[in-house]
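Here's a solo chain for you in structure tokens, the form predicted on its own.
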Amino acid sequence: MKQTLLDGLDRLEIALPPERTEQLLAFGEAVLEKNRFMNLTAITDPAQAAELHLLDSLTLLKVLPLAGKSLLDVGTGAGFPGVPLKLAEPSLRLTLLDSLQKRMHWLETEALPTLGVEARFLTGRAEDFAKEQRERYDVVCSRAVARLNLLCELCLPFVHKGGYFLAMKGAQAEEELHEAAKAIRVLGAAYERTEEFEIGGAVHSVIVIHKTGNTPLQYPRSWARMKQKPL
């Protein structure tokens, strides 16, 4: 794990004190530990898991200026792309968000606490969510929770006008952002970009699209009528 996150980041170009670095490898493999007795990956090789976990996380970095920013994971599952995040960018204000109740009291008890991170949890849909937290943060992430057009409108109210919303992808980005169009047109945002990270052998997609205005009150609706009849 150590030498594959090493390698990695001296091939994105990311400088991190050695200290940082070892928090990094700590997390990950608290993650492959717990996967033991909790469902949380179904990455096991550590190797793997820096690749795929750590430093696919840490793209983000390369994105945008996260120092200082509030951040809202959404979907964190055992805690990606957040904590490698926060334990890259330690002014990151993050907040995480999930559904299920079990990982999020995992981090919030026991790995966070044990890496000395703070951070805010938010355990249940996003959905729920959305009116008290209503553009609160400067950028809103999430990785390998639903398609493009139905993302944006679960994250896009989070995002403060001129914010950011970072949707991680893979192969399909292309095909999904077109799908999103109007979703992105509706909710107040614009397509900016797309950054390409090669990742474990593999093109991951970062699609950074910019809170240009206010997201309409009716959005997000439930996720039943997301799916039903998506933007």
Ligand code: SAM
Contents of the next structure:
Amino acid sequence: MKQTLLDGLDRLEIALPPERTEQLLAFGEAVLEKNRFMNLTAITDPAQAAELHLLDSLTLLKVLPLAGKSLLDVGTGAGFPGVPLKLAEPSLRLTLLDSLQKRMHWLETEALPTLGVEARFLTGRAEDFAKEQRERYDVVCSRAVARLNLLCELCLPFVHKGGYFLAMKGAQAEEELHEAAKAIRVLGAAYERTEEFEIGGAVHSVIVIHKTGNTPLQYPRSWARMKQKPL
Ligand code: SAM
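Could the form predicted together with S-adenosylmethionine be given as well, to go with the form predicted on its own?
All chains and molecules follow, beginning with the one already shown.
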């Protein structure tokens, strides 16, 4: 895991002090260890975990300057991409959100305290937190949660005007972007650019969406309604 992480950091031109690299490795190892008892990830190989979890998460550092920013990770699962970002950039004010109680409990009571890392935890569905946490974050990110048109409705209400939503996508990014054009506009945002990274031999894309206005108060709708009638 260590060599893959170090090689990848070089390749991405991300320079980190050794203690931050060690913390990233400790988190990667903790995820794999816990995964033996709790369903956290399909990845069990340490080198693959370094590539597809740690390095993939860290690509966001190349997309926007994140130092000092408030960042919400929607559907964080086992903590990706939010936790590696916080480990690499400790000034980040991190909030993790997921509806799966067991994963959030592990992150909140075990994984992050062991690493001495502070974060806020929102356990529940994104659409249910949107009222209370509306337009509060500089940056919202999300990986592997939903197709972009639905994901925009889940995530954009949390971003304040002038902030950014970063959607981490695979090879189908272009197609999803096309499908989400109306949602982005209706939710008070504008597509800015897509950044591509080679991760584990495949192209991973980060779609950068700028919040140029406010999200109308009727969004997000219920998940059932979103799925039935996507924007
Ligand atoms: N982002 C992590 C990653 O890339 O490894 C986890 C991805 S996992 C496939 C999807 C996660 O999104 C699950 O943990 C699930 O509970 C969460 N999720 C899906 N829809 C959600 C919603 N509406 N609100 C909160 N969490 C949600």
